[in-house]
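Take a look at this single chain, the form predicted alone, given in structure tokens.
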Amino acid sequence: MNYELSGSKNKKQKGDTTRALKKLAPLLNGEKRKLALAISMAMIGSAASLLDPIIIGRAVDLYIKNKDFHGVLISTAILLGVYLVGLVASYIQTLALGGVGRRVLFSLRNALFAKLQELPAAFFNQNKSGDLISRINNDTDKLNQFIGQALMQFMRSLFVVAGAGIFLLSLNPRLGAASLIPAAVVLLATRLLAPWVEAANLKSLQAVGQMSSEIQESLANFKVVAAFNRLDYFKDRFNGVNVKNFSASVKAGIASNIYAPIYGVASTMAQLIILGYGTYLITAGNFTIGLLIGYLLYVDNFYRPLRQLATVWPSMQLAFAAIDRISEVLALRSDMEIVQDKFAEAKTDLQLEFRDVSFTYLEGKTVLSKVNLKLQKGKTYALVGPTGGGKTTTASLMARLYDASQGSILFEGQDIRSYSPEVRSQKIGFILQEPFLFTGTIRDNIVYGNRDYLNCTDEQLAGALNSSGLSGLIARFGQGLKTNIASGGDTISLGQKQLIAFIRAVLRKPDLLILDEATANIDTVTEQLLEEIINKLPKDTTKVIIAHRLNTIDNADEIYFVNAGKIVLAGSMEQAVKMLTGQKRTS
């Protein structure tokens, strides 16, 4: 299955804003009461601001023109009351929306991280971790800023614009229609420019994700860069993505701010139309000075929120682009679902069986082709073959890190896909070629995901380690179980990482233990100790060993040669050596 995230679309469909708002709506389901209160306060505040021109225009025509000082004071008091109502409504609206963005940010990041945990290994092979981090951190924060800041301003501006437009048309339809002509022009321009602005902002977000990926990759491999004295390579790679990010950011800034001057010109044009046409109506005796002042104020009430919307629009476009990138992850579904077992065979002495198994990577590389393989309980099997021959892929299929492209894999006579992840990980131990350790102590790492020891005391864990013959390995670390592991295990050697991964897997007492080059970075003495520990596992534990050092697999019951899509029984160690050396000569 293709899990590659695009993050962009070559062609934008009409109604992108509506589509983005539909994606945003489910994220706000838990905030309906707060949003309803905020919208109510926005409407009250908007209504308060829309009363100003009527009060002022009336005061000019009735009181100021007739020099009625008492009437002016009454109008002033009414205006003060209207302003206070608007102020209180604005304050309540701010309080209502203040925490909405943060709560949405919190739940959305949890949802994204939970979704990533559901996805299979193939997803992470096809996508860069830096871009995923950017989606969780940067994109969700853009959405938070929009909800917590821009959305509040957007709602109020929208109500004021609608109300002012209604007043302009109702007081004098012809004059109102003339004043709205510039607005129609700029709204058409906005409609035409919106896809370009959204695309520019989406590219800017993608560029941030690419830069995050480059930084993460470069820092993770900094030791290699320094060892080969290629800091220039590190610098050039970063400079390349930084330049792209800068270019995309500049273009997004230009696109996002293009609306403000257009809306400013429209406001000026509308005021000139009102002054010209209004003056004509006054001279004709069909209009008053107070109405003209009120009209100018309503025009300002109409176009000023439009200019504010123009400043809010970039934030909205960034939020819409972020919603697309976030929704793309949330919409993914793992193709490694738990299925109903169709075999349901009786008790069997087979631990694992491949039936006509084929596996092809997404890019079209076939690793296995119609392979049949039977592993019996309690036996030790070795997989040998040239680098890139398919040994690790075979082991990954055994542990169901991937599903077979064709054929069936049975574990204890049951379709391996019918096991839940919890049961499967308890029954199958997999020591990876490059073990990963979590930040914390050795104890944290070896009990991770092991429900039998997760809540046990240090004494109980020490007893379990001793009975499994693992206490000697723990003693090799200065502070034993309390030894701290830094991020990624960079403070310890690769060999020590493999020891901890070995302890973590063996402590589970799995039915199938897969060791993928698990002793490649361990000295010979320690390797012999590990072999003794493996021999202490229950007799029905099946072991699968992948190793390039042939002495590691000398005691295997059966040796298989893996290469060119086939898994062939090698027979003896001598035959395995001949097959391996013959392959090297051929290549």
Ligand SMILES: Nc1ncnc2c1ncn2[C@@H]1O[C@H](COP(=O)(O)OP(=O)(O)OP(=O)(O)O)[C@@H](O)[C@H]1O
Contents of the next structure:
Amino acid sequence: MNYELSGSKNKKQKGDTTRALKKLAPLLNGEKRKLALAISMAMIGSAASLLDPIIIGRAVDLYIKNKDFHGVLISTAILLGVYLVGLVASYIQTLALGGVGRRVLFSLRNALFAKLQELPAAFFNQNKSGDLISRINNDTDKLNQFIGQALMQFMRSLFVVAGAGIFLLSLNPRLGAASLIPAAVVLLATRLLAPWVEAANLKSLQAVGQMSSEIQESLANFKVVAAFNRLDYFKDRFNGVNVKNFSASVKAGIASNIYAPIYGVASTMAQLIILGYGTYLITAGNFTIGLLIGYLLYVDNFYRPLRQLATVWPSMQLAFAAIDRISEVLALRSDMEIVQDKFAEAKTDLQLEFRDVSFTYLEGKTVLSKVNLKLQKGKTYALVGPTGGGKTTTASLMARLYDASQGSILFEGQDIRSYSPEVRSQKIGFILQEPFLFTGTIRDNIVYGNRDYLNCTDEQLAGALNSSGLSGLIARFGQGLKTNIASGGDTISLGQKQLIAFIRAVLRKPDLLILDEATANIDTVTEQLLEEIINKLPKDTTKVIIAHRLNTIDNADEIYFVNAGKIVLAGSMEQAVKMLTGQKRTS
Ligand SMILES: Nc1ncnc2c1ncn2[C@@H]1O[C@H](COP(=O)(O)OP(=O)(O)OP(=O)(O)O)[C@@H](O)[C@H]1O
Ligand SMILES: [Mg+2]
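Target state, the form predicted together with this ligand; input state, the form predicted alone:
After this comes the whole thing, all chains and molecules, with the earlier chain placed first.
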């Protein structure tokens, strides 16, 4: 299955407002009351600001013209009251929506992270972690900013524009219609410019994602960078994405700000129309100075929020692009679902069986082709073969890190796909060729995902380690279980990492233990110790050992040779060596 996200390869993705709003709606489901409060406050706030021109117009016509200072004073007091109501409404609206934005941000980040946990290994092969981090950090925040700030301004501006438009048209329809002509022109311009602004914003988000990927890659590989003195290489690459990010964000900035001057000109045009036409109406005796002032204020009331709408619009477009990028991840479904078992061969002495298994990575050659393999419970199997022959891939299929492209894999007589992840990881211990440790203590690392020991006391854990013969290995670390593992294991040796990965897998007492080059970096004395520990595991534990150092697999019951899509029985160690050397000669 293809898990590649469109942002990862800078594909053009079309953001669509209605589609984005539809995706946004479910996120706001739990926030209906707060949203209703915000909307009513926006209405009150806009109603308040719409009253100003009427009050001022009436004050001019009724009181100022007649020098009625008492009336002027009352009008001023009313204006002040209306202003205060508007202020309070705006404050409550900010509070209500600010909380909504942060809650959406919180739950979206959780949802995205949970989704990433559930997606299969193939997803991570196809997407860059830097871009994913950027989606979790940056894109969700764009949405938060949109809900917390832009949405509030948008609602308020929308009400004020609508209200001012109604006043303009109802007080004097011809004058009102004339004052709205520039608005029609700019709205048309906005519509024409929107796709360009939207594309510029999306490109800017993608550029942030690419930059984040580049930083992540060079930080993760800083030793290689230093050893090969390739600082210039990464510097060039970083410079490349930085320049791209810079120009994308400059373009997005220009695009986003294009509306402000256009709307500014439209507003001035409308004021000029009112002044000209209004003065003409006054001289004709059909209009008053107070009404003209009121009209000028309404025009301002109409165009100012319209300009705000135009400036908010790009940030909404940015948020829509972010919603698209976020929901693209959320919409992914793992194709490694739990399926109904169709074999149910409960009474089998087979630990694992491959039936006509073929496997191909998405963009690669076929690694396994119609392989049949039977592993008996309690036996030790060795997988040997040339570099790139397919051993790790075979082991990954055994642990269901991937599903077979064709054929079936049975674990203890049942379809391996019918086990829940918890049960599967409890039954199968896999020591990866590239051990990975989490930042934390050794204890955190060895109980990770192990429900038996997750909440036990240090004493209980020490007891369990002791009975499995693992305490000696823990004692090799200065502070035992409490030893700190910093920066994901960068501060300990590779062999030490393998030791911890070994303890983590063996402590589970799995039914199937897979060791992929698990002792490749461990000295021979310690290696023997590990072998003794493995031999202490329950008798029916099945072991699969992958090793290039053939002495490691001395005790294997059967040796399989993995190469060129096939897994064949090597028979004896001599035969395995022959196959390996023969392979070397032919390749
Ligand atoms: N994630 C991946 N995506 C695409 N192709 C892959 C991936 N991992 C491995 N391959 C390819 O699959 C083939 C088998 O790789 P695999 O890692 O199984 O070999 P291996 O026998 O474990 O080698 P080694 O002895 O070096 O560990 C190789 O040709 C490799 O290039
Ligand atoms: Mg390998």
